[in-house]
Amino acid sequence: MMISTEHIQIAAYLGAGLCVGIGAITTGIGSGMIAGEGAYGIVKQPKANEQLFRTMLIGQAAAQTAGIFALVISMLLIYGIDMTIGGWFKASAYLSAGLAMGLGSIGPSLGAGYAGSQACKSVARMPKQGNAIMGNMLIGQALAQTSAIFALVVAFLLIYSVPNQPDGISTGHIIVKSLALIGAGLAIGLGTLGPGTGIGFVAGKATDSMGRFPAQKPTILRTMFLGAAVSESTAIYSLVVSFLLIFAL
């Protein structure tokens, strides 16, 4: 199967566009959710204006993490690779890297946004617990973004560890390996959607509960970590399958 430099460029540029385009969807929604609850909280609790504003900005910055990962991968696909060699293997890997990070941003960004919005709501209800609530928000958002780190690792592996297509191999081998590489990106991209969102939901409810029942902080934290760990398990399954599709075929 013949392939030209233009084919590889098309795959890389398409991957870059999909990566940052899909990655921006829930990154923007998550940041907006936080700002919405922050604005409502400031009206409801004017004396906590400064504390709410700080919680909102920090929460929004944390919710942008997966979107920034998507931007980095897009820049690498445009400026950081050699598109003159590699054959179908490299073309498939570049497209797959964009899909992995773009799709892999959806769940974590949405989850981090929900956790941040619940933190603003909770601070407005109980300003005296503002520091504890913000600390829990950051822990929850970090847990939600773990899935995005998995997607980032797979995207890097697809870009830099996939070998060039060897000479003289059969058309069937080329098709199988190329589809396996695209499958690796889809596996981790789609596989992080549920865990990232689910962990964010756990973190959001835990943060909300901390504002309602501050004396129950140890119990709330323990339950949050346990719930997040179970929610994360399917993202680990997806990560393992992605590794197998990249390296074992």
Contents of the next structure:
Amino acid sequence: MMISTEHIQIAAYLGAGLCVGIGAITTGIGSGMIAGEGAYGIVKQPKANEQLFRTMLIGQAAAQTAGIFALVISMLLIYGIDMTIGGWFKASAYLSAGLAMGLGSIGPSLGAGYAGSQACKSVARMPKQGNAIMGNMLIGQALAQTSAIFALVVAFLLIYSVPNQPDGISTGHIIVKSLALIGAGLAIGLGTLGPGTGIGFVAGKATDSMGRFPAQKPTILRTMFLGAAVSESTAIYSLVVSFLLIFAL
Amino acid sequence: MELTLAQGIVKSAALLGAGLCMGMGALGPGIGEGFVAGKACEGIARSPENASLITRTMLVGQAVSESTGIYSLVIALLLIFST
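Output block for the form predicted together with the partner chain, input the form predicted on its own:
Full assembly next; the chain just shown is listed first.
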């Protein structure tokens, strides 16, 4: 199968567009959820407005992380690669990197957004516990973003460590390798969606409970870590499957 | 590796299927387990004297939710290595 520079350009630009386009969906929704609860909290507790504003901004910044990862991958796909060499292997790797990071940022952003919105709600209810609530929110959001980092790692590997297509291999081999690379991107992209959302839900509920019952902080933290670790397991299975699809074939 | 075009298409479909299988299969368990753990956090905060009971129920519930994730992993590995 012949391939020209245009084919690689089509794959890379399509990947770049999908990456930041899909990645922006829940980054926007998540940040909006936080801002909504932040604004509504001021109605309920006008005296705590500075604390609420701070919690809202920090929460939004953490919720944007996965969107920034998507932007970085998108920029790399447009400006950071040599599109004249590599053949079908590189073309499918570029498309797959975009899909991996774009789909991979949906779950973590939604989760971080939920955690942040619960934190704003909780600060409005118990302004005295503001610092403990914000600390727990940040830990929970960091746990939710772990799966976005898995997607980032896979996207970097797809962009920079997939070999160029060697000369004289059969068409069958080209199709197998190319679709294996696209499968790797889809596995980690879709696979981080659930764990990211789930861990965000855990973090949100834990933050909310900590604001209501500050005395239970150690038990709540323990349960949050345990629950988040179990939810993360399917993201790790997806990471293993994508590594196998990239390197074992 | 010498493959005819038809064998290549079959193998590539299996690999793409493996990726989709693990990706979508991880979606449900992740959300479900997170929901369990979130509710457990809420429950432990409300009635701390039942913490060990709630943690046990949470872990059993998560293990059951995890099973479909493991089914997906098994099918993905089968599609990669035995087709």
